[in-house]
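As a starting point, one isolated chain is supplied in C-alpha cells, in the form predicted on its own.
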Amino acid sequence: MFRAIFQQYEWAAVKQSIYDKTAADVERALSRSHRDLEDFKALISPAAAPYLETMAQISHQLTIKRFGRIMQLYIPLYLSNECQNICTYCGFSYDNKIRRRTLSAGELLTEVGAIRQMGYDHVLLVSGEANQTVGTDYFVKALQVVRPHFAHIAMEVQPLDQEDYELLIGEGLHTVLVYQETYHQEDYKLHHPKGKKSNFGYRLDTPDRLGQAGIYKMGLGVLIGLEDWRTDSFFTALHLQYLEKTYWRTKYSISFPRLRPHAGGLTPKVEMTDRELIQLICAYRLLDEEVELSLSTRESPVFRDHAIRLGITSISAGSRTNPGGYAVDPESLEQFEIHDDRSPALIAEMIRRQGYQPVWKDWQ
C-alpha cells in the first residue's frame, strides 16, 4: 500500500529539499533522458524558473512523440450537489445553504442528450459525497442510463470500497478520478472538518483499491492553492510512480485544478502564477512520458490556448459544474466558477488552428 511509502516522508523535509535545489541540479535534470524524483524536485523548484523555455520545448517534443498531435476532449456531467462533507473550498459543502438536487434517470437522460448533441463520446460523471442518496446503488443506475450513449465513462465521486469499484466496472465504468486535495495531513484536517472525507487515510488508500479492482485508468491530482504546490506535486509524483509500478496494467492521468471562486469563498493559501503552472505541467512530462495531462475550464482561454502545446493531452470544453446544468436546470448552484466558457465547437476550432486534431472520446 502507498500509505507505507508515504509515511517514510516528512512534509517539511521534502519542502526544504525542493527549495534547496540549484541551477546545477536543474541543468543535470534537463540533460538526462530519463528522470527520477530528485530531478522532478529540481524541475519544480524556484531554481528552474529561468529554464522554462527549455523545459517547454522538451515537453512539447516528448508529448508529440508519445501522443502525436491529438487533443482529447471531455465534459463533466454533474449528477448531484448533495454532500455530507464540510469542505472549506467547495460550493457543495454541507454547511452552504443552497438548493440541493439529484438528477433522476429521466433528467440524466435529458442531460446525456444535450451532451451528445455537442459531439461528445466521453463523459465524466461527478457528484457530491452523499452516501445515503448518491451512493453505489445510484451510480449503478446512472451507469445503466449513460452506458449506451458513450464509448468511455469516467467518474469523480466519493472514494468507495474495492467491491463497489468492481461492481461499477462491471457496469461500464472505465476511469475514476480521485484527488487527494492535499498530501499535507494536518492541513487536510483543517479543510475537511466533517464528513467521511475527513478520513485522510481512507482517501489516500483509494488508488490502491482502484488498482486492486482492475480499473482501466485513474486520475490523480491536488487542489492547487490549499498548500505549497511544489511539495504537494512531489507527493503526487511519488504516488504516481508507486501506482505505475504496482498496477502496471492501469493507465494514469494528472490534473491541475487551481482553486476557483465558489459559494463560501476560501482564499488560496498559496497563489500559483501561470508561469508556475506551465513549469509544473512541463516537469510532469519530463518525468513521465506516458502519463496523460489534463486541463479543465477552471483556466482562462488565453492560458489554455498556450498550454495545450506544452504537454497537455486532454481538456474539457463547454463545462457546467451544476447538476442539470446543460438542459434540466441551468441555474442551479455551480460547484465552482468556470473561466473558459467557450463552446466545444469553438475549442475544437482553436485546437485545429494550432495543428492538432480534437478527439471526442478517450483513447481506444
The other form holds:
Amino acid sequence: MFRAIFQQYEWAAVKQSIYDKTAADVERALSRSHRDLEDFKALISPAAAPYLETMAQISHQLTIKRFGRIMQLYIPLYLSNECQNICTYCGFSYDNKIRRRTLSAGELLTEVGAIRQMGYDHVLLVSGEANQTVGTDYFVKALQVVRPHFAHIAMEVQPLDQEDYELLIGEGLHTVLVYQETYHQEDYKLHHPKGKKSNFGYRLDTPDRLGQAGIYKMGLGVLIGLEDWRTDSFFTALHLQYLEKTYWRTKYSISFPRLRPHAGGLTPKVEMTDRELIQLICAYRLLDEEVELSLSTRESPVFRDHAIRLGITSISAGSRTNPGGYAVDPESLEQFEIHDDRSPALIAEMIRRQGYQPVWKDWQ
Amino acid sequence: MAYIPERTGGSLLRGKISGLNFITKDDAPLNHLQQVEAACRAGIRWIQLRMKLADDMTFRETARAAREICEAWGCMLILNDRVELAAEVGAHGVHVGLQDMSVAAVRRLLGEEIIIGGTANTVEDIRRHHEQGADYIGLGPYRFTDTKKNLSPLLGLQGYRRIMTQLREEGIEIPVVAIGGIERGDIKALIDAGVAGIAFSGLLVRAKDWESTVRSLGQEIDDARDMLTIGDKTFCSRLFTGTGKFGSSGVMEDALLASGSELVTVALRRVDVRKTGMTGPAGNGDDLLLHLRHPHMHLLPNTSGVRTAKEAVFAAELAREALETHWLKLEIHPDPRWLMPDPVETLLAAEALVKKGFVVLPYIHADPVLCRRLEDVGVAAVMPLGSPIGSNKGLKTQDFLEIIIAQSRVPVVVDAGIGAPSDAAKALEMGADAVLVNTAIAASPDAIRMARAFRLAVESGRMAYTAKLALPSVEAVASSPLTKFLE
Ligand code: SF4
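Structure of the form predicted together with the partner chain, please, following the form predicted on its own?
Once more the chain from above appears, this time first in line as the rest of the complex follows.
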C-alpha cells in the first residue's frame, strides 16, 4: 500500500529539499536519460525557472516520440451535483444553497446525444458524493445507458470500495480519476471538514484499490492552490511511481486543476503562475515519458493553445460542469467557471493548425 | 554457532563483522549485565564486555551470565583483556589493548578458533597485530572520552583517513572498527574513510530509548556502508560468484576469497548429496563444499541442468535438504546448446517455490515484463542476463537492463555474459544492484588476480553510481520558441 511509503515522508523536509535544489541539480536532471524523483524535485524547484525553454524543448520531443502528433479530446458529463461533503473550494459543497439535480436515465440519454453530436467517442462521467442517491447502483445504471454510445468511459466520482470498482469495470468502466486534492494531511482536514471525504486515508488508498481491481487507466492529481504546489506535486509523482511499479498493467494520467473562482469563493492560498504550470507539465514529462498529461477548460485559450505542444496529451473542449448542461438544463450553476468556452470544433481546428491530429476517443 | 575464522583470506570478517558494536561501560546507569541485556534486546549483535574495575570473580560471573544472554540473542561476545577466562566462559573472542598480552601470545594460548581483536593507535600497531594473526582492529581514539584512562593521541577524522589509506597502499586487509567518543554525525565520514564498523559505548549507555537509538544508528551505518539486502541477508560485496570451470578446488577457493564474494552459487548436480555437506565433521563433507567453508560465504544452490518447472521444484527441495539453505538460484534451460532460460517454466517454478518458502533468484532473459511477473509472484531478486551465458560478450542487453533497473521493486543482479571487469563496472554504474560472475574469473589463466580485478571493478562501479555520474552538459537553447508566449 502507498500509505506505508507516504508515512516515511515529512512534508516540511520534502519542501525544504525542493527549495534547496540548485542550478547544478537542474542541469544534472536535464542531462540524464532516465530521471528519478530527486531530478523531478530539481525540475519543479525555483532553481529550474531559468531553464524553462530547455525543459519545454525536451518535453516537446519526448511527447512526440511517445505519443506522436496526436491530441486526445475529452468531455465531462455531470451526472449529479448532489453532495454530502463540505469542500471549501467547490460550488457543489453541501453548505452551498444551490438547486440540486441528478440526471434520470432519460435525461442522461439526452445529454449523451448532445455529446455524441459534438463528435466525441469518449466521455468522462462526473458527480459529487451522495452515496444514497448517486452510489454504485446509480453508476451501474448510468454505465448501462452510456456504454452503447461510447468507445471509452471514464469516471470522476467519489472513491469507492474495490468490489464496487470491479463491478463497474464489468459494466464497461475503463478509467477512474481520483485526485488527492492535497497530500498535506492537516490542510486536507481544513478543506474537507465534513462528509466522507474528510477521511484522508481512505482517499489516499483509493488508487491502490483501483489497481487491485485491475482498472485500465487511472488519473491522479492535486488541486493546485490549496498548498505549496511543488511539494504536493512531489507527492503526486511519488504516488505515481509507486503505482506504476505496483500495478504495472494500468495506464496513468495526471491533471493540473488550478483553483478558479466559483460560488463558494475560496482564494488560493498559494498562487501558481502560468510559467510555473508550464514548468510543472514539462517536469512530469521529463520524469515519465509514458504518463498522459491532461488539461481542462479551467485554463485560458492562449495558455491551452501553447500548452498542447509542451507535453499535454489530452484536453477537454466544450465542457459544461453542471448536470444537464449540454441539453437538459443549460442554465444551472456550474461547478467551476470555464475559462476556455470555445466549441469542440474550434478547438479541433486550433489543434490541426498546429500540426496535430485531434482524436475524439481515448487512444487505445 | 560454528564460527571458524580464516586467517589467510584476510577479509574473513568482512561481511561478518557487525557495523554497530557496543562496549560495556563502568559507572553507568545500568550495570554491565543490564547493558548486555539492553543491547541484545535493542538489536546489537557484537558486544565487548569491558570491566576495568571488577575483580576476576565478579568478571567471571558477569561474563558467564553475559554469554548466556548473548547466546539467546545470537550475539557475539568479546571479552576485553582477561584472556585466561575466555575459554572457561565460552566467549567468542577477546580484545587486547596496547598494554595487554600480544596477539601472537593470545593466539598461541587460545588457538585458531577464537576471534582476536587488538587495539591500535597507529599504522605500526595495525601492522603488528595483523602479522600476529588478529581478526580485527579497534582503531582509536577518535576524540576525547572518559572511558579510556591512559589516552593515546586523538586521531580525529584526518588520522583515520591517513591510516586507512596507508593500509590500502600496503595491501593490509583487516576489518577496522572505529572507537572512542564517536557521535552520530561522524558515522558517514568514518565509513567513507574505510572502517568496517563503529563501536559505541557512552552514546548508548546514555540513551533513553536503546531500541530507537540502535535502530537509527544501525540504519545510518548500513546506509553509509551501502549494504545490499536481498531477502533475509545483507551483503557488503555486490559481486556474486560461481564455482564452475575452475582448474582446481584450491584455486577456486583462493579466487573466491580474493573476490570478496559473499554469495557463491553451486550447481546442485555438482554436489554429492549423499555425503552431507556443510555441517558434517571435516572430511565427511563434499569436497567442493569444504572449500567454501568460510563464514562470510553464503551458498546459493542453483538448479542448472533441470529442464522443467517440475524438475526445478524437485531439485530445489533436494538442495534445501542437502545444503541447509532456502536460497535458490532458479535456472531452467531446456536447450543444451545456448542454455537459454525458459521464461514460462521459470515463472511457474518461481511461484511454486516462493509458496514453499524459498528465497528465489531466477535467472532469466533481460525481459522487463517477465521481471514484473516474477516480482508479482514474490521472487527476492531478478537475475537478467547480459549476453548469452559463457559468451563473455558483456552487456548486449543494456537497453532492456536499463528498463528493468528503472522499474524493479526487487534487487537486480546482472547474470551471465559479463566477460571483463569493465562490464561489471558498467552494470553497477547503470544501477544494477550486483553482478554474478563465474566464467570470466574461473577461465582466466590467473583466476585469483582476475577475481581481485572484478572485486575492484564492482566496488568502483557501485561507488560511481552512488557518487552520481557526471553527465554530458546541457546544450544551451538560444531562442525560446516554445515558451515565448509566457513573457
Ligand atoms: S469537490 Fe466533490 S466532494 Fe467536494 S463538494 Fe465538490 S462535488 Fe462534493
